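So this first bit is one chain, no partners, the form predicted on its own, shown in structure tokens.
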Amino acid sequence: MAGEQQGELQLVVFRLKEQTYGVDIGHVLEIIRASDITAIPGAPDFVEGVINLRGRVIPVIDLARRLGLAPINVTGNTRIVIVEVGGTTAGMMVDGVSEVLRLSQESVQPPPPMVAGVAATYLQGIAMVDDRLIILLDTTRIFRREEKEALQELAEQAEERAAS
């Protein structure tokens, strides 16, 4: 992981459907409020739309839908975590970001064997921090190669529309 240093992980911790998740801070570019998302007709169902981030068009996904959960209800706490993974920049809409956390790699355990299926492919592990469980997502697996290409193409098309 990019945020690792000498057996330590640094995570951005956020809430999603009453659960606590974490992603490697090395993949996070910034965290912004969820506003002004423009829906794109014909986009994959987990794509919420696109945003203009200082002149750059960024596709935004509903992370809950991507993980097979009910869609996010946008509130004042909803945030977009902008990540860059494998040359693709995208926003992941979450219910709220709570903290940046450092923890040792020893506190991370692999997902339980009973967790299987598509959603398990996104999991890196589960961290135990005090009395909390934090589900670690592997951002490199959230987007399949063809989805990265589709998101890139979506952003390019939106930029072209905005320029014309």
Given for the second form:
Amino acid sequence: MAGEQQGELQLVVFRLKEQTYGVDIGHVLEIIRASDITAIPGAPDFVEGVINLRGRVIPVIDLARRLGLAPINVTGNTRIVIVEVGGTTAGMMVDGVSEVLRLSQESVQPPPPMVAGVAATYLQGIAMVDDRLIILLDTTRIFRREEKEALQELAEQAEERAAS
Amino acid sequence: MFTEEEVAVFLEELEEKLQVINDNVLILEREGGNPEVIQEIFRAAHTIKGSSAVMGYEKMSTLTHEIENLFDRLRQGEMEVSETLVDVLFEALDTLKLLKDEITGPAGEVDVSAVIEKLRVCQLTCGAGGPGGAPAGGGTVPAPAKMSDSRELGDTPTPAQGTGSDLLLPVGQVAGTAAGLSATGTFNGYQTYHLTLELEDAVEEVVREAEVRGFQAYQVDIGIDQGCQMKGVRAFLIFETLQQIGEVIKSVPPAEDLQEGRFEHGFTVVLLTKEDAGQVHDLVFSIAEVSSVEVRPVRLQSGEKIPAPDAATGRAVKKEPAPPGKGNVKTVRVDVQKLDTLMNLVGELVIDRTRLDRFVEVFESRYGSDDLVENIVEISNHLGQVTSDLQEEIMKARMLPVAHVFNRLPRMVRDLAHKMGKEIDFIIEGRETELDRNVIEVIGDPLIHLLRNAVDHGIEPPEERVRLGKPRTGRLLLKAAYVESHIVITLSDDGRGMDPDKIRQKAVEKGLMTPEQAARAGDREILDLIFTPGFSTAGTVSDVSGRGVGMDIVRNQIEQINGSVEFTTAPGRGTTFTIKLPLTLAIIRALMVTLGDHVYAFPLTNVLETLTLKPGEIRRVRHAEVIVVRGQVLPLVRLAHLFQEKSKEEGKLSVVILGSGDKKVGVVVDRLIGEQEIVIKSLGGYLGQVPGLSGATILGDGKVALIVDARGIVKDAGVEEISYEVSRAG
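Please supply the corresponding structure for the form predicted in complex with the partner chain (the preceding block corresponds to the form predicted on its own).
Complete assembly follows, chain above in first position.
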């Protein structure tokens, strides 16, 4: 958080469906290769399964599916970014991790309502780095429990209706 | 202000003492004025009074002071135990609980004046002796209750300066008693400072706590030169010096007297420090005009106290009802999370041991029995032994006596019985039986529900009992005991029992069964309907039961922790519920199977048997597949269908027969691997409950295997069973 005070962000940058995304490095525990994922019958389709992370059973999601895109094709580059959000440790599968980037807070712009099919709720902002666009994801929202999310959406809809 | 930790310590003690009062008032009600019981309550009230005063909870302190006064008079025989008294005491106890809630939560302002008034009235009216209200000072036994609270040793340099800064709460707590003790001390000459101190309970507790944190308590006897001119200053200096290396938790005479020079030739302090005796000695001795220093470690022996020097303080007999076999065990408070972590680490070890076993097998088959292989086998075996021992020990460390739950119940039963106008003799056995703390947390609610049912529906009102030729007072027995590797809790009443015919009628009324079904069903099947959601046998929904929590919830809660609940009943003679619980939840034995490319685990508690079938042996009833095992028709479930996996089944089918409650179901899997000990891991908060699964485990090869929710499968398959019944009937 000290970095933020100095107006600096550190991001883990990764690829997903020809797009570049970033998450705050503060949430990332480690990055591992995608292997031996045990599928969970009956779980939502974006849940890839569970893995054994040194004795802990950790759920892994297909980030592309979570964001409403087509499922990831697992290749040698596929990685699982292990994040810790709100006390839960979970992994998100991405097409490949490219770098860790430092950038100034100023280069981040608030999210436009919709980016490449990704709902604005998951976005923290868009960063411009040397002509590149990096989509900053809000990990806490991505790993929110489904039912809570559904309830939230209902509540939001109700609010919208009440407002209009 | 006090830190959270200090408040937590206070609350914990408070909880404990409230329980002591509660239990003993119950005994009081039953047995009348037993001196030991009165003494217990008195002491507990006294402790609460002291510590709540230190913490600044005035209302609590005032109220307990009043209770204490009352008990002091009881103790002196100036009053007698009466029904009114017990009622007022329970009211006071409830008020104390409210006051406790006031501390912990945003509870409303609790008014204590009414109950205090009642306590005073009680003292005046129930008494046989002199004027009430001010027993203090008039008694013959100088009990700690009468010690002055006005002076605090804590007035001396703040503990923050010492190394024992975190001892603030208990030190304050001690201060009051320490000051009082001085009254008993007489200092006439040289020898008297070699006092043997009687340590108050509170001081002992402080010392124990401190020992846990690595402090040692010393009794330091200090002699001052006879020619010393300014004894007070000297004493102050000594205090200052001691505070640098630790905490003075007690002194005789008290600090104030010392500072004003009101002592003869020496004094004694109890010091908590991390330094050793020699260093303490040297440090004190380095101060000018100190003529002698003697440092002795304070030894704590519960039950056996260092006798007090003065006969007047003859309270040395300390009655601490220690749990049997526990004796004087040194204990350390450990964070529950640390225990959980330890348990997880042991889990890892169990997994590695399983891996090693596999490795050994491969080794043996590849290299036969040469020396190296034998060595590895030996290491593997030894590791296995050590791991199981470790596992067992940690499991034991996580165990708590069921008393934690049971102790809350007598009061509840008493209140309920009063309310319902019933007379009940509530007997508890096996309080000391220990259970995993996770299990303990869960069983409270089901037990309360069963007890409520027993009091409400089970046991008849006294008149009815008399008419039936039963003893007027109903009997309710709650018992915990070990049975093999389980804990069995039984709750029996000698009440009405359940009548299958009445339940039949009810089931038809509620539309759970057609009259024909009900007539055909066996008694057992009918009785088990009480576990059906929404089913209540109560004729009328009373204030007590019928709160929307049914027996189905009870069964669910118990099954969630891998337990089971069964009951037997006889109309007119009573009902006995038997709850069987596992000792621990973390590690279970499981039957491992494969399905497609994956390995699944079935908890062995639900596996009745395994068998292989030819496809031709499967029969169809309507759309459901069934098999016949020894004449019994069981629904058949294909795990592949359930989990939408691609099955590799071919030719013969492997079937696991699962059972839960009275239901059985056959589950088709690809292949049976065998039994194994597995460590249950949760699928995590993110996934939450996944239908069909109850968790995951890690296999010897590092892969994750899923644990099948056997109970869930049996339950869901039950629908088909009924459909079979229907199809047979129709």
